[in-house]
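In C-alpha cells, one chain follows: the form predicted on its own.
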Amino acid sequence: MEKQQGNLFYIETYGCQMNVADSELVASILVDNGYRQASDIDAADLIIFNTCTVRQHAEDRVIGRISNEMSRKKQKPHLKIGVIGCVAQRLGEKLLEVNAGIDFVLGVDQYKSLPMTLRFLDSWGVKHCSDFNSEQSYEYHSPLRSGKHNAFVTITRGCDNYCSYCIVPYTRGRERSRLASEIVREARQAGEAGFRDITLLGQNVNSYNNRGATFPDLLEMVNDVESIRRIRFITSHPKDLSARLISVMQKSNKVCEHIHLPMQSGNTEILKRMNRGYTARHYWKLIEKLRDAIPNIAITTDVIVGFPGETEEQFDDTMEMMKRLRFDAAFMFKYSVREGTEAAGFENEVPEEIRLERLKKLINLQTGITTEKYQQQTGLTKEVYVEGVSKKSTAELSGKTRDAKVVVFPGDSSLIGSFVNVEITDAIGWTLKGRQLSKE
C-alpha cells in the first residue's frame, strides 16, 4: 500500500498482558496495511486507547485520560482517537455519547475490522462503532512486537469460570483456544527474532484445550522449541491444576520455576460465595503439591478482601493462610463493585473503611513475608536474563530470574540480552542485588 497522509499510530496501553498482547496484534495489523507506529503520541495521526475495565478505578482512570487528550483535535483536525480493548467492549455505543470526539469504538474481538473502520472514517467521516458479538482467536497472524527480549504468546481468549466478582467472561466473551500448532509457530518465529523469553497468555491458561491437546501437551510442545530459552504462563486457576501440569513443569527444562496462582480468599465459604470452584484446603495442597515437586519454586497470588459478607473471622482465615503458604509476592486488592457481575446483587456489603483497614493488615503481613525471602536469597547463584540497563542508575543492568525476581548488578550494556550468572549479596525491597560470575 502506497504511503498515506495521516498515517502515523500510537497506541496507549492499560491493563493486563493480555491488553499489552492485545496491543502487538493491533500494531501488526495496521502495519500490514500501510501505516506506520509513531514514535510518541505527539506524532501521530491515529491514537487508540486500548483499555482495561477490571476494576471500576481502571475503568475511571482511562476514560479520564481519553478524555484529556480531545483537545489535540484543535491542533490536528485530521486526529483520529479510537477506543479498543475491555471498557470499550463493556460499554459501546455509551462511550461516543459520552465523549463527541471519539471516532471509533472496537470491541476485543473486532480488531481485524480496523482498516477497514478507518477507510470507512476517512470516505465519510461518519464515527463507527462495532456490532461486539464477533468472536476471533487470530490464527495467523504475528504481533507486532513491542519488547525487546521478552515475548507475549496468547494461547486462549475469554474466560469461562464466571467468578462472582468478574467482569472479564462478560467483556471478553467465552473461552476459546488456539490451535497448538499455530502456537508453537509463533513462539518459533519469537525465538528466532531474539527473544528468548516468552510468556503464554490467557484468562485461564490451564484449561487450554483445542483438538484433544491440553495445556501440559502443549507446554511440552513448546519446550521443545529450540530458539527460545525460557517459557512462563500467567494465569493459572487452582481448579485445573492438574497432576499431569504440576509433572510436566518439573520435567520441562524451559519452563521457570514460577507460578502465579490467584487464590483470593482463605475461607471455604467466601470462595464458595465468589464461584471458584475449590476449597482452601484444595488450595493449600496444591501449594504442597508445587513445593514437593519443584522445591524452589516461586508463587505469587492475587487476594481480595471485604468480599459481600465477608466476616472478621472469615478475613483472619486468609491472614492464616497468607502466613501458612508464605507466598514470594502477593497483588491484593479491596473488593470492587463491577456492575454486570452477580456478586453486584449481593447483600451485606462491607463498609469501605473496613475494606481498607483489612487491605492494610493483609499488605503488611506480605510485605514482611517478601522481605524475608528475597533476604533468604542473599549468597545463592541466580541465573539473570539481561534485560536492560537500570532504572537507577547506568553503571548497573537489571535482569530477571527463571523464578521472576529482578536482579540489579555493575555490568556493561553489552551484556544485555544475554544470561549471567550472578551472586545475590543484598535485598533492598522488591529486588535483588548481585555481582556478575559468568557469562553464559
Second form
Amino acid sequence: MEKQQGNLFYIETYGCQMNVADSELVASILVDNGYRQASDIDAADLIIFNTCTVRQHAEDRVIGRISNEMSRKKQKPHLKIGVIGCVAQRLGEKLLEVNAGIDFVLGVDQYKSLPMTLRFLDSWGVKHCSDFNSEQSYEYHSPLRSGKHNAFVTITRGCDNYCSYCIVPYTRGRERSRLASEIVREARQAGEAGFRDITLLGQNVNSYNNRGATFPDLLEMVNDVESIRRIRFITSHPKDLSARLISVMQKSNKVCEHIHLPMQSGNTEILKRMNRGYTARHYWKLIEKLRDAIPNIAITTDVIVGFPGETEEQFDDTMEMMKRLRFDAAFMFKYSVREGTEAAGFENEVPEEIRLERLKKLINLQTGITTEKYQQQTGLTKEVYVEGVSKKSTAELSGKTRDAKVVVFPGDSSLIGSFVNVEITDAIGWTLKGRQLSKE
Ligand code: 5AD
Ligand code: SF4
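Cool, the form predicted on its own is there; where's the form predicted in complex with 5'-deoxyadenosine (5AD)?
All chains and molecules follow, beginning with the one already shown.
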C-alpha cells in the first residue's frame, strides 16, 4: 500500500528509554504500512510527539513544543500532528481541545491502531482520540532501531509498584512480561544485525516473570546469544533485586558491570511513605553485596528531594547516604506533584524554594563525587565499544566502557563498531580521554 505522496513521518521523543523503544516500534509499524522516515522535521508530512509526564515540568515543556510547531500547518495544510506516550495517556481528549493543531492522540498501548487512525484522518478529516483501554502486544513488530550499535529490547510493559509519587502505573498500566522466547529472538535478531550492546528494558526489570521464567533466567538466556557482546538492563528496583540476580550478574560474562538502582531517599520513614518497600539499611546492604560480588561495578541512582513532609534531618540522611555510597552518577529531582497519585494527597508540602535549595545541595555533593570517580579511572585500561566520531573533533572517536562511561580517544573511523582497549589518560568533566592500546 505504498502511497504516492505525503507519507514522510518524523517522531520526536521525550522522556525515558521506554519511550525511545516505543518510538522505534511506532516507526516500524508506520514503515510496514507504507510510510517512510523523514530525514528531518521540515520534510515531514506527519509529526508525532512521544511524550513524558513523569514530572509536571516535562509535560509543560512538551505541550509548549507542540504549540510551536502548529504554525507549520500554514505552509503545509496537509501536515498531521499526533501526540502519543504518557501525556497522551494522561490528558486524552483534552489535548484535542488545547489549541495546538493536534490531529490525533494515542495512548501507550494503542500503537497498532496508528495506521487505522491515519486512514481515518485522511478519509474523513476527523480528529481522533483512542479509547485508552486495550492492552495491545507488539510481538510481530521488530523495532526500527534509531541507534547503530546499541539496541533496546523491551521485556516488560507497565508497572505495579505504585510508588506514592509516581504517575507511571496510571499511564503505562499493569505490569506485563513478554515471552522469554520472543525477547531472546529479538535480542538475537539485533545482535545479528550488528547491535552488539543490548539493553533489556522495563519499569522494574527485576520483577520480570513469564511462565515461571524470572529475570535472572532471562539474563542467562540472553547471555547465551552468540552475536551479542554486552548486556545491560534498566531499571532495577531494590525490593526485587535477589541474591540469585547478583550471582547471575557475576557469572555471566556479557552482563556489564553497571547497575542503575534508584534509591529515591536515604531515610527509611520517607521511603515508607514513598511506598518503596525497603529501608535505607536494606538499600545500603544491597550496594555492599553488589560491590562484594562485582568489585568494579559502576552504580548509578535516582533521588527525589522535597517529598511531602521531608524534614531537614531526613534530607540530611539522603546527603549522608550519598557520601557513604559514592555513586558513579545520579539523576536528582525535586518532587513534583502528580495529580491522581497517593502522594498528591499528602500534607506538609515542602515549599518550592526549599526543594530547590536541597536539590542544589545534593547536585553539588554528587558532582564532586562523580568528578573524583572519573579522575580515579586514569591509568586504567578499558574495553571500549566504538560508537562513532567524537562530537567535538572528527579526529577523535567516541565509545562506551562496560561500566557505561564515555571515552574519547584519537583514532581512525574504520574502528567504529569494533571493540578497542584504551588506556585512560585523563578525565574532563564526565568524559574520559584515552589512547588506543589494541584492537581485538
Ligand atoms: N517527582 C519527582 N521525581 C519523580 N520521579 C518519578 N516521579 C517523580 C515525581 N513525581 C523520578 C524518580 C524516578 C525517575 C524516573 O523519576 O526518581 O526513578
Ligand atoms: Fe514509578 Fe515506582 Fe514504577 Fe518506577 S517502580 S515506574 S518509580 S511506580
